[in-house]
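Have a look below at one chain only, the form predicted on its own, in structure tokens format.
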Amino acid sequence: MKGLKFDFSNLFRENVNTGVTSEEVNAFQENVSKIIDEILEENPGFIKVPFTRKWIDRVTDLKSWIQSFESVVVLGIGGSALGNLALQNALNPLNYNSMDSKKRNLPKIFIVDNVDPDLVSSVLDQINPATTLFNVISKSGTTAEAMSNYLIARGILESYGLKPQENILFTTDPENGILRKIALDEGFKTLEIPPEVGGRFSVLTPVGLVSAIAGNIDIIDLFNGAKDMYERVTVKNIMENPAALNAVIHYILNSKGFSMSVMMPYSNRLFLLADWYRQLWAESLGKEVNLKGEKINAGQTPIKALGATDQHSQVQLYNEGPYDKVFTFLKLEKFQRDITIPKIHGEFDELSYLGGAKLSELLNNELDGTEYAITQHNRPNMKVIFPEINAYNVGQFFYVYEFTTAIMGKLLEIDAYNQPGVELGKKVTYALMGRKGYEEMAKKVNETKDNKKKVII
């Protein structure tokens, strides 16, 4: 089988008696072919994404631009930042910034995904700014981090007396918001970001596709594996289908109070992937109310690990805490390199028996001897296996973790687009910095934090 293989193996009864039976999975087979029709007559943004040529077409239309600069900026947060930063992670080398220029001969590659000042500072003193792109993305250009880190931006351009024209992209909303309104006024480049695509789904559209494509990696790829992907989670047999099976034994274990999703790659290059899904997974399913307005607060917590290194902080709380957690582990076959442990030290039986063995063998042997832990005590876990990293595979994994979430949206119950939570914390900020038209709730903060009863050691 080309692509991603799912190992269930460990969530069923047979194995782990917290697991789910057949019967419970089989019980769900009505409903989520009526899920799945749904999903593909509702046709969400997210679905049609890969059979869209033209955001592959305007991207590549800019590559030569792009790839010209020494340094590209991403400016962007949550779900402009995330997906960038598994794709860099995962699709170029770890050590990609400090490669010999000549080496790599494409620019720099920073994302800077939130407004602390040590952050944003370190970066702008890594760049020169007349040869670094900055790629402010943000649909509404309202959003407070990427608008603050683009006036920085275009404010150190002017200061060097270039023109912001020449220097910056936005990635938006293509007939609305205040970045459209400036490009128009000012003849700035600009990409579209779907309207109908939410930020956490928006990876495979160009606000993913430039970073992407500044660092060379094969966007065609990435598309051909969610493409492919598409054909794997539209079939209706829930045993024959990855993202329906996931999302049914996820929401029979949720409700069975294990509340939480940890996922954990055993790879460095793996590692974001699991931040990109953990927003995916919060934003979409943590709600108040369901479709019908009555108060559920659903949601399943998504928890971050990597191992090995996780098995030594939080791997004996896997073992032996409560039964609330759910695990998957992202396995990788083949390595882009490997190290083999040199024979040192014979005379030790502590030490020999690595001699002469890879990294690569014994990272994998670490996932067994965990995931083997996880399993005798009884914690229900699965695996996601890449045969190797590569911009097909990852592609199928973002399609498949995207079209699981709506899955169990529905299973839910909710709505699994709308993020409403995260707006009273907006409104805040904007009141806090003095947004006109905030007046009022700036009020209401002050008189919220002089009346609260302070205890402060």
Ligand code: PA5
Second form
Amino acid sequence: MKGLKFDFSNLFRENVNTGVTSEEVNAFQENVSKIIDEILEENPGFIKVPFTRKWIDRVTDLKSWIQSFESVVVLGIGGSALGNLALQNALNPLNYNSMDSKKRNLPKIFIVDNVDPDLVSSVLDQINPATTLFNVISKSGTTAEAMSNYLIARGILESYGLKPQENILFTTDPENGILRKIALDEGFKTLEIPPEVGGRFSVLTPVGLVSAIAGNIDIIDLFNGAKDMYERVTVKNIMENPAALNAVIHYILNSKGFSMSVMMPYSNRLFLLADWYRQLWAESLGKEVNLKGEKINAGQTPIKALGATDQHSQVQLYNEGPYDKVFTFLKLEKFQRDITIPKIHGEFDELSYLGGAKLSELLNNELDGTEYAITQHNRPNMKVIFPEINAYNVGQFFYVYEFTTAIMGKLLEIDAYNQPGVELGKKVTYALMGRKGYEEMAKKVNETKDNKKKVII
Ligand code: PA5
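Now show me the form predicted together with this ligand, since the one above was the form predicted on its own.
Every component of the complex follows; first up is the chain already shown.
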């Protein structure tokens, strides 16, 4: 079969005594059929994205302009950045930016998803503003982090006497928000983020596609992978549907106290997919109230770990700590590059077994070792298997997890597409930064700060 494979064996009671039974899973069959119908009927924005040629065409029209720059700097945060990071990390060489520019023959790509002045300064140190395209991405067009980085980029361009319209591309809502207004008033190039697609579900819209095309990622194959995955995740039979089976088992385990979901790629290139997953799972499913308005405090805490690195950091806890984690390993069958370990020190048993082996063999045997140990310790675990890393398989990954999240949201009976829990912190920041209209909030926050018990040592 082309594309991703899913190995759910170690989530079942026969292999792990804390796992689920087939009966428990099958009890969800009727509900899952209904849920799939409901999702297709409600048609949340992300569903049809891979079937929309418009985004590919629009970005392809700009391809030669985008690639004419020496650097492309994405300014965005959350759903407006994490997909870009995952795509670049997975599909371009890990040393992409430091490659010889003639060999790369494409822009350097930086994704600035924070307002840490050390980070922003370090990126600015590496670019020439005159030959840089700043892709400001913000669906709302108001997010403080993306906006402040936009203002910095624009300020620098202006200080160089450059016309910002020539070096800035806005990716934002087609109608609303201040970025759209600025673009209309001042003639900036723009791309649209479809209003019906939530930020964390938007990687396959122009949000992720500009930096993808800047780095020559095959966006058509990315879409093909997602489209083919649609066929698999809309199958009604739970046992044949990777999104449904994944969601149902995570739901059952979560309700039994497995309140954490660890995603552990055994591949550095796949590592940032776990970061993208972390946002999707956390922001979509972590909700105070259900659809009836009842307080349920739902959610499962997503955690990322890297194999083999975190075997020497986290795995002690994973094997012997509390029974509160379900594991998803990402396994890569065929690495793009490989290294044979030289046969040196054949006289020492401690080293001779390594000589002649490939690093890929060592890494995947480490995965087998961790999987075996975790299973022996009765920790439920599964594997998503990438035959290789290519745009098609990465497109599959995005889509299967978006659909899994949609099903999980339905099982939890929550709204998976909002994020009310991030609002308060945002508003307080506005207030503390002196934004007009937030004076009352600033007063309240300062009073609360003054009056609270302080334990500072
Ligand atoms: O998933 C989401 O909706 C959020 O994480 C947003 O992507 C994030 O807050 C950035 O928002 P915006 O694109 O409006 O700047």
